[in-house]
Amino acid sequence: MTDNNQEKTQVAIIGGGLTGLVTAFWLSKEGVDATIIEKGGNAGGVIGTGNENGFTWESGPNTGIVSHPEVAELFDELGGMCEMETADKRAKKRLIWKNGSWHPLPAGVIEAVRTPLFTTGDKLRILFEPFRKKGNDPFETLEGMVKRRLGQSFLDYAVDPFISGIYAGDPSYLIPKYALPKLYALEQEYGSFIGGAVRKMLKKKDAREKKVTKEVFSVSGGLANLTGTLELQAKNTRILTNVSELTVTPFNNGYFLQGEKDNREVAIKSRFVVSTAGPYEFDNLFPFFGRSELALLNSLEYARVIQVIMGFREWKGMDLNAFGGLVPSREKRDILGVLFPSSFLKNRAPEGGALLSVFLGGYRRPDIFSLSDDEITGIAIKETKDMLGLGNHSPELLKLYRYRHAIPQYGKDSKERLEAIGRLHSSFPGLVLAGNIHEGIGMSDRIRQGKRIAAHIIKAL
């Protein structure tokens, strides 16, 4: 702190989770100093890795996926220090619950064609997708597109349970411009799903292309590794933990931040701040935000998610040689599925036991949120007994966590946001509205919004 209890920072970064850790270490590598101003008691986000007799566990994301370059990047920059963990080629297999039996999810057309999971037209529809019209409205939903293309059972058993794994959400009401830009853009740029695949796979990749290997990740020893070593690596940065009452205010071409930490004040200026918060938290972080672009970014809606880990000293359920299983709505059950990151990932569980990971809630059952923790509980034991074949056989680990503003969705309000989002950038220089408010949703998206908000202020100074 200066003499009149003031710090200086070039780069105030609010909240301490991956987005904001990958940002810290970027600018820490061409000697920008930072400071990361976080609300809870530790930097990582929801991002945690627990660790109990012979078991390890994430208590946040489980896995992400090397879907962008900068993922490899990041990894080859850490070297050493941490090492990332792709997941064993069991983890292609996907499973998909119907009529009482699981069922894998057809990685292939041919697949596609024999499982039992589509009916017997949307099968022959599949043949006949590459030459159907494209669509011309960028609002439409998923549910829409996907019906149009390939058929209702399709959507029901392919495309609505893999929704329920990735956002938790509901295909009627996400936008796939925004929230599968990259299944938008294959109908969009080849006129078909199968063909622009087939073409995409074709294509001459350059080097950096060719790191997007599409392949499950996480790390060594938990993803908690991850962000620790980039605490550690972040050497020009500065990490305040419990801070609370934070408000921002534009300040002589900078910003001022003001907030409490341990009963004494914070008070930081400035040259650029980078805001990883949800926009529930904007009416008090940035007073100086227009009703109007408030309302626009907290229109937001987010849904809510339960996990339950439970693990098991002696696996006595059906084989789990996969990377879990997910379950239709239409199927009615009251989970959205489970993980079993024991079966793709090391150390996970002691020899012959398992490790799953269950998920209850989302977008459509926001009613399980509300409920006890023995009641989840007792609904996820029941439902992994009944659908995994455990009989009486108990875990002998159990935690639960809730999340409030699990996963963002991404509706037909999105292009709205994105243009306040635009607009707030432009009157007020040198401000990063970052997180998952945009630009995705998974790890992979943070790692690279991370680095791309540091390259932008590199250029900047």
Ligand SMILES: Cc1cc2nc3c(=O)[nH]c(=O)nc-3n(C[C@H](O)[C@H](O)[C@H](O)COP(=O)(O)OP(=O)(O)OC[C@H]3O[C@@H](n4cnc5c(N)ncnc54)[C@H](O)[C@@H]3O)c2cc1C
Second form
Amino acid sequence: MTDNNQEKTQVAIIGGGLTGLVTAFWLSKEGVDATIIEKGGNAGGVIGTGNENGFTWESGPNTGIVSHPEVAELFDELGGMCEMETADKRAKKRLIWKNGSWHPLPAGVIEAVRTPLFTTGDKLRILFEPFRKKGNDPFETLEGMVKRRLGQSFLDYAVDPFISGIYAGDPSYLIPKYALPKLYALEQEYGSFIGGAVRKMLKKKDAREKKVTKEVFSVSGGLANLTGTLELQAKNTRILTNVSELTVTPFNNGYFLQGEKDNREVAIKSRFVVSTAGPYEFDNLFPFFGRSELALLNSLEYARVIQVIMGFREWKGMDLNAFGGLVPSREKRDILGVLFPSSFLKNRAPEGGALLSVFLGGYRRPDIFSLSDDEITGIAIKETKDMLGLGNHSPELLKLYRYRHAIPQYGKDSKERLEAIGRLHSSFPGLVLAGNIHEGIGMSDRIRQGKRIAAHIIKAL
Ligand SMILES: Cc1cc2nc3c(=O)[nH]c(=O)nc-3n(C[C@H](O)[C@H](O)[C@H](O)COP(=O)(O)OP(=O)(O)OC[C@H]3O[C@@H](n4cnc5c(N)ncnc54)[C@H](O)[C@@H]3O)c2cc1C
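What would you give as the form predicted together with the ligand, now that the form predicted alone is on the page?
In what comes next, the whole complex appears, and the chain from above leads the way.
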């Protein structure tokens, strides 16, 4: 603290989740000092790993995809301190529930011809996908786009469950331009998903592009080892946890942050402020934002998600030789899907046992969120017993985690929201609105954004 009880830092980062920690790590590597201000009791955000009786599980995200070079670059930098674990090849198999049983999502042409997931009409229709006219409505929903290019059964039994698995979302709400920009670009740039994917595959990649392996990744021992290592290695960073009532005020070519910790005032002056909080925090955090801008940011909707972890010391159900199973909304079951982490990651369950991660709720089933913990675990157990052939065998480990603001849904209002973010960045130099309100919802998007923001600040200093 300085004489007048005000701390000074070059960069104040609101939120100690993955985005905040990655930003602090890369700033620290260049000798820039930062202060992370976190309202929770520890850093890590929604990432958390638990250990008990031979089980290791994730309370938040389970795995990411190496979809940006920044992911490989971060792990290279952390080499020896925190090891990326790529999933076993079993993770390539994804199961989809249809008419009372699981079917693998086709991975090759023969499987695609044989699968009962799609109608014969749509299977034939897909042959003409490369010749179909490209869409010209940037606000077309994912549902509209998939029906137009691939057909209803691909929407129902491939895209709908896939979107449940990523966004816990609804294809009739999400806009591909914002929610799945790579898919949108395939149609816009190449006129076809299939043609575009093939041409991209054949395109010569430079060394950096080759780092984008698209592999499923976790971290040896669990994802909390990543956030824990970042916390330790962001050596120029101070982390203040349990800070409540945080508010930011523009002040003399920088910002003044005030909050409360242990019944004492926290007061920090900073040249830059990076916020990784959701817009539902902005009323209190940024009282100087205009009402109309706040409304645009606050229109962002979130899927509420509940994760139920189940551990079995001895597995007596069906063969779990896959990444997991996803349940299309058409099937009207009470779970979104179930992952089999012990099938594709090391040391997640005792030998012969199994670890399951069951997801419920999502954008389409907010009703589940209002049930009690006992009711929700009851549903999760009933559904998994039925769908995974467990008979009367009950889990020895049972945990439940709720997320009211789990995954933002990039819908029609995204354009206006992105424009509002742009205007706020221009009006308030040094303020960076980050986190999953834009630039993607996955862990690898957060890793990319954190590095980009750090580079931007280092350049501006
Ligand atoms: C249940 C669940 C499952 C997921 N599964 C996957 C997956 O399988 N693969 C994948 O890639 N991604 C997944 N994700 C998304 C991924 O976890 C997130 O994109 C990423 O971890 C978010 O990191 P973040 O730092 O941006 O946000 P957060 O982790 O939410 O961190 C933000 C931090 O800011 C703090 N904060 C907020 N407001 C304030 C305030 N006013 N003052 C101080 N601090 C504040 C919060 O306490 C929090 O610690 C999942 C997310 C959830 C919730």
